[in-house]
Amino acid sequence: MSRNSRRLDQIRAVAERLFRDKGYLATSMRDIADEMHLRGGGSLYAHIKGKEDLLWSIANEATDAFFAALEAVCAQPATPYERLRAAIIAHLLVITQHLGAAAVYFDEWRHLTEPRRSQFMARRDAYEKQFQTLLEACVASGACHASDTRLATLHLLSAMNAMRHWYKPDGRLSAQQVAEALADMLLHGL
């Protein structure tokens, strides 16, 4: 890896949790210049061309590793019952290893501007179709009860998602015993 490649990743990492803990509005290039212990934000604009592209790249980086774990799910065989719970245990587990880009995924999102706010808006839709149609699958096998797959299609990933709010690291599970755990609780009422 190069030095310039090595300095992008610290770039992002900062901005993501700067991003993550004050927000994205609140956050500055100054606020990231000065984590990185630089003189001056001219050093940053070296990198990147803007703190837009760094909330952009961020939500890619989310979004990206979302979808990879689902289609590992799904190339799996399984029964519906048992892809829907390993897309459920895939999810969170993003959820646990990308805390600062999840929450920038679940929250921060909504500043970027067009045509970038449509094009996550499309991919986050499709993720969640991807979704739905496990549910589906699971409901036609008679494993799980919806009687309307959308709305708990949003539930699932509601409830998924709110994990940024409270997940520790360093908690007293590890972050395997916590998805599965969630993943049981989550299916059991379905």
Given for the second form:
Protein chains: 2
Amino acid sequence: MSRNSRRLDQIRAVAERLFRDKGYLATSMRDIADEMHLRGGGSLYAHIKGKEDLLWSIANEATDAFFAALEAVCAQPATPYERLRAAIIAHLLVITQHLGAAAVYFDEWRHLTEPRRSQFMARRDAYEKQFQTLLEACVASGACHASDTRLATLHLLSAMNAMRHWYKPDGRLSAQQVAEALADMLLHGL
Amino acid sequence: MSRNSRRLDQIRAVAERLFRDKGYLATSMRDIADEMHLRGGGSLYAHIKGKEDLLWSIANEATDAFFAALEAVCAQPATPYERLRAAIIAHLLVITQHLGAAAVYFDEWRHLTEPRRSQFMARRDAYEKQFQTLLEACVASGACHASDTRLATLHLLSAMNAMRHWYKPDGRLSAQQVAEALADMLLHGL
DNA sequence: GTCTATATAATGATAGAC
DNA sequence: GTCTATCATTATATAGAC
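I have the form predicted on its own already, so could you send the form predicted together with a further copy of the same chain?
Following is the full complex, with the preceding chain placed first.
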């Protein structure tokens, strides 16, 4: 799978970037081909079945990354507060490391057709439920005081995810620094 | 302008909803016409010059609403903390009252062509600068302790705006209740 | 103002030469 | 694997009858 999947990975990398920059529908197969210095969109079909396959594999790349990061956090012994804070930082770091995939995970997934769309939503909902459980444990321990854990979870998740809109990999702060600062603002306010 | 602009407002209202539900590019003129019980997309062109005019007018509706709400807050005498909290709540209420326009303001605006795209971004940046000034005043007064006001502003704005993704007008809490709860979580943490 | 028909352009995808 | 050429579809927008 050395040469073949390398070419496929190149296509996926280009698609990720264009889907984030312009959106899935505004990105044509010809756009992707151009960025790969191919003369026509047709050449891409030697490597993929169709455009939506790109969207689907990128969406799953993101989902897998979020789950893997959360499972690593939950495998460590920690207080509920420490675990929630670690989960927040881990989630934010995944976003910084997969900005293109994050754009698909948060925005472009809706252009998936059934049954993939529903499959995606189910995995995303399962992930969000795990985050709510972490938050509830934190409230039960007294470390957090959110009175409405459903509302707090919606806010926490959407606020974390919103970082994709402004984070720049070459900014003055490292990804780790930004993630820690954001975690502190989320947990303790401005 | 009674009958004519009423029809135009109907078109804009339908477009707002569809742009939010499916996205600007995924919404065809025929989709809009269908929702208005017109037989062909052509009829719409008796009221508008083109599809992008809809995007543009909706984007400006949102921009105007955000500026109006912020100016009303700044016209009142208040401490920096009270003013920031009032600005947050006002911003969140605008989103709850203009969910379709908010989707355009935050997501779909990028499909504007030049020079409208740049004009939009300039107004949005000006608005965000005003928010940063409010936050800096709050830090200077000692009511907030954010050490990095640029980062804090980016977080605050994006976290507020993220509410568009989960807020439901017919939920168990009123818009005012949700806005106040969110403001408290943003200012004081979870 | 709405209808039908259509001009024009762009898209995702395929076929066959090399 | 990439190329060129092309098909079928869909989109925005226009023209003219009513």
